[in-house]
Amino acid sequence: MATQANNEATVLGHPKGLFYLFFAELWERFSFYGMRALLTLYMVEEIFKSLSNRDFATAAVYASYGSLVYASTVIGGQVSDKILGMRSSIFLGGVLMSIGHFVLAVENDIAFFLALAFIIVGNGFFKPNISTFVGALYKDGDVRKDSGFTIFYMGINIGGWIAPLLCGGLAVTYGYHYGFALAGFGMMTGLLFFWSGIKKNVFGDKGLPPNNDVYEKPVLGIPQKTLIPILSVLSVPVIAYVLSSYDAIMGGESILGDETIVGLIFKLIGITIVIYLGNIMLQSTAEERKKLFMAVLITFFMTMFWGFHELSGSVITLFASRNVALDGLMTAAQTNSLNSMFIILLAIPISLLWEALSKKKLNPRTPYKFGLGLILAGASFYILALSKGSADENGMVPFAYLIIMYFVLSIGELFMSPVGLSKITSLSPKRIVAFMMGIWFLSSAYAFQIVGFIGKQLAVDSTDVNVGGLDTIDIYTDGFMLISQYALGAGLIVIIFSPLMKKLMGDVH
């Protein structure tokens, strides 16, 4: 029930606006994860079904799409900060993403790439701003902020849990396009919640344009508030072209060969970042240099972890489709819900574990948590690799292996993900905190380049829609074993050098 505290409408002790953002984000994540659960299977079984290298092409497009989805948040965040404000950015992003999901429901190859481009541009405006909006609801020092974000992030995982179940079920029963359409309705529902919050004025004066003069200022005779949506829509065919300009798709006509335009762009960005960071380190004090080095290391290890984790939407989904005996309990797309389900179940117990260890002064510092997280990621893929020993005569493995794998991987995620962002802000010199935050968000984009690389290595050359079983079991389990070795090796290196890392981090826990 809403009460009045300090002239602020609250629900369960939190600003009322939090719950409108909670449902907006829940349904936005519903649309995002519902679509993601279907994307790889749809490309393999429909878009590229006539290609013998369809797995290879799918891995390339999936990697480019994922990288651009996360990279777009850096641009969208800047536009919001300087011109649009959070409200307009969230609404624009939601509209563009809704269009993208509904265009995916159209059975046409050109429409497919346009749809992905709409979602990329829309996510750039929506994703960074809705999380920032949650923080804006609380004053500095408000002790409710952490629990407010906990409530908000629970919405993310609820959306990620139910979306693959519903969209995946609908896709199997009626066809992929119905699943994509349901994801679109999910995005529209989130947008309606957000619009309802604005109309009811639950956000007060939060999220408005930072400078109304700039917001209204004409450029080429068009106010910036109107020009940005126009430019956003005009960028869609350009991004669609970038996604589709790839040798495996264009029948050998691409001048880049096996390199994607997106991959080339991210290589150039990476080189630029390394050069800039090297210059910053040369200008820093010894103490700053130590902490900055640790910030870079944390970002690197987090990128590696997400690179393995995000295989859930690509290679692991194909493995579930081709080599896991799901026995009608779930479809391959629906297995994407397992990670979010375990996050919901495990988040509070693991949080309580850290609190209990803190009271006994045994709570491990960040390097140990990162090392353990990578080890758990390695263990999860080792479990999948071991599944080969239980395969039947048709190359199908028990569903239990996939369930246990996601259980272990989710624990690893909870060891790493919640602490990384706060440590970046603490370890980075004040003059480049914003730059390091940008790199942190770009790390998820680079993680998808890892996903693409692995997906290409484990690609199966076949035009048989029903390929699987004995044809693929060795390819996947051997690949999972190799991934496991890399993750375990990285985790052990972090653990071994954790005492040195503690010294480099200084007073940052």
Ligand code: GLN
Second form
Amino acid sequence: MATQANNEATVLGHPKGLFYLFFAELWERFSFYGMRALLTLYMVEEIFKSLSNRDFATAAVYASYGSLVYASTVIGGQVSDKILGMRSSIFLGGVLMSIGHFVLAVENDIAFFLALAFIIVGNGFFKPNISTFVGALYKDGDVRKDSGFTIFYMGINIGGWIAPLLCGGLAVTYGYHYGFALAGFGMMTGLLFFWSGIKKNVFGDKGLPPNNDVYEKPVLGIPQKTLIPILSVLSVPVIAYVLSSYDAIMGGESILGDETIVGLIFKLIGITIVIYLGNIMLQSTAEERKKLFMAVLITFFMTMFWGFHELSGSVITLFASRNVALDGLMTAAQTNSLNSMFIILLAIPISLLWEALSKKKLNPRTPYKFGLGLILAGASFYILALSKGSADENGMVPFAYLIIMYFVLSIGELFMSPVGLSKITSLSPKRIVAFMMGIWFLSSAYAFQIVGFIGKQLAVDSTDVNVGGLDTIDIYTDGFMLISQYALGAGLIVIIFSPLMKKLMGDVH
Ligand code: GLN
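Alternative state: the form predicted together with glutamine (GLN), after the form predicted alone:
Now the full complex is given, and it begins with the chain already shown.
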């Protein structure tokens, strides 16, 4: 078949399709991170500017948004596997995300919540499926697969690096809405790359619906391929309502108090997952049980790490805007690009380090890497806490602290994130691998609940646009000190128990 012949074409030794997916994901992440860089500041300075508890409301909405934007990937992955296939899912997701970013460019509170909901549903279809698509380009056991994913991770971070710089620059010069609109154009560019890959037939027969009969099968008189986009759009106002119905925003008292609807849902899901996993463990062999326990622990540590890491778009952006002497080098939103910049610089050196250590049989096993990752997260927040000692008379700290903080945090990320996913696949019993992958994605979702909790603790009550400097320096740096103690403590505990964990992992490195 012609499709197969084309599929064998390679660039730099990798399937040609990888490079189309690379650019599609680069631009999708451009839109995602360009928007994320602006989100907290936009809520504090525009959407909630008249509320005295605007930081608190912002932290809550940011947490609900972040949790749902990652949780939706579990549903998007399932719908793709069973009905739509990866191509249609990626298209649907990309279109919904573009709409979301353009709706954000409209200056209106209702539009704001609708836009977040569009991005949540869109990301749910786009993100898991483009990652699975990369894996599908290689046959099982193909040695190029890992380096394919490393190239893809680079694409993610190139998007995450340039987007905050451009969107953050536009927002300051012309207004937030221009920044959001640029994010929307970014997503459309991503879709164009994906579409041109399909037109050039570089994906062969990959990513088509798993079963055409199911794809076309009418439900309620509408073929599933049409019904799913309709249901997705219909879910948008419901999600927007869930995001916006919160005491701190609406005023008044509800039975939920400080809890958000999303927070409550996540607690219930968490309990269900624990019961389900407990049940699976009871039905497993002793060997399976040990490994599964480790898969759960690894996911738990990853959640913790992302919980601190994802503060970058929330508390750390506010700290950058209120307490860091950026000296015109960057705007607060633009500092969001530092993490991705360091990932681009460090990803290859660190993977070479593991390779070199492997040759000497010194490559640390996963628990050690995870322990070190958490310790590095702790160290990074310790650096930020120390910045207080160098604050000037206005409570502004030197930019260098923030840069070094991101440098250290990014090394921590590289010790954990790329390693974790592959370990989950090897440690989970075959029959629940897909379920465990879902749980892995949920780790980022739960992380945003941690971000929300911390964000609420460090919220500053004020409607003053100039709040910052001496008003806030202690609140932030004391908070960072506490976070660093938690992360360092957790990392040390992991290291202490690593010899035991190594045994539980058996033959999995
Ligand atoms: N930076 C990575 C990405 O955007 C991972 C983020 C996460 O899972 N929290 O894909």
